[in-house]
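Below you'll find only one chain, the form predicted on its own, shown as structure tokens.
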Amino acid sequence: MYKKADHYTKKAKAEGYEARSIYKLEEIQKKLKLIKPGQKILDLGCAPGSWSQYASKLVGLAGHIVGIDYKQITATLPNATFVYGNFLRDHNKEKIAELGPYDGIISDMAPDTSGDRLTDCYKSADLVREALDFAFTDLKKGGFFIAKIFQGGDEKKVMELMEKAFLKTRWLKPAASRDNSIEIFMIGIDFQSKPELEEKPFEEYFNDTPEGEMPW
């Protein structure tokens, strides 16, 4: 059924990567060339570690990868520090903030899906919002931001916020994404500063899920 999934899964195994998702980041990198030698990169939701593996090769031993996930991280890298925990918890954000600031933040995070597409889309947007909020304080000026988001929720509002903080923004759906997937990647290039939010809380720029609760 998933011919592309089979192809990319087999390719990842043959090339020594932990997961097929590496080819999503690889396509973004080949098109935009954002990750460079010597950089410090934060990988959010990094398990099992394929994005960290790929970024590790690009930054080299002069650079460093910091990854965080509450799931098992199976990759082992000479130039990486992995934090086991939920990024949404403040004490874990403090841990990775201490290891920054960062030249780039990459995120393949996705919520635990509920089966309800609309709910899952809003949950995905909220994850990206949390990642952006972190980026606004811990991303270096001129840095970049790459994050997966589900289409069908608040992705346009998230992009509007990104446009206030980065000189360039774009959408990209890599070939390695399955045809029936609602995922798309948001990319911010050349970070400037945290945007002004018109004197209302950051969270109020986004809708709640239909249930009004965030289950994580």
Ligand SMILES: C[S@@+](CC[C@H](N)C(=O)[O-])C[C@H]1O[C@@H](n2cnc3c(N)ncnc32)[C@H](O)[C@@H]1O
The other form holds:
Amino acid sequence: MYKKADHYTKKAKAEGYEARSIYKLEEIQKKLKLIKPGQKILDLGCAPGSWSQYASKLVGLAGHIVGIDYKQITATLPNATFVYGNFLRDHNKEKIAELGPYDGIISDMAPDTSGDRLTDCYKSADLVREALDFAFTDLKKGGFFIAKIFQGGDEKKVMELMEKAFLKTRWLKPAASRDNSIEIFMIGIDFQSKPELEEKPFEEYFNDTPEGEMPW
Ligand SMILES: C[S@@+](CC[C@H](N)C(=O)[O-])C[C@H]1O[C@@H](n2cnc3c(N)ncnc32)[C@H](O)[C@@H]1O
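Would you mind generating the form predicted in complex with the ligand now that we have the form predicted on its own?
Time for the whole complex; same chain goes first.
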């Protein structure tokens, strides 16, 4: 049943990566070539660290990775700064903003699953909305944004918002995603500026998102 997972898990171990998630970012990179030498990349929800490991190699010593997670980050890298904490907290956002601005923001953040699929989907969209809100002020013009989101909640509304801020957008479902996974990746290319929202303030844009405690 988990033949594919076994394959990617074994491959990650053999290649020295902290997690099988690396192959999702690798597939996105091979298709779109967004990460380049010398860039500064923000990795949201970076633990244990395979995305940071991969991005670190691509940006090289002239570039830098800033990662944040409240779980243990096991990767050790010569060109990375890791912040331990909840990205949703203002003081942590301030810390990572001070280390920016960024050429690219990548987010593999996922909510702790509640057992209720719909709740998890809305929580996942909330995390992407927060990441996007941060990108609107701390991503350089022309920068890119890659984020995991669960399908079945507000993902289309989040995409509508992204379409207003980036010249190009797309969805990508990597082969390394588990067969039974509801995750998909949203990609924004060539960031322009924070979109003007005519009818309601940004915080109310997702007013149908159910209340829920975020993990930290
Ligand atoms: C699928 S894992 C990331 C794997 C990582 N990309 C890698 O390759 O090693 C999702 C991570 O998101 C983190 N996360 C979820 N919500 C977060 C938040 N609000 N602040 C910081 N990290 C968060 C979790 O702790 C978890 O480590």
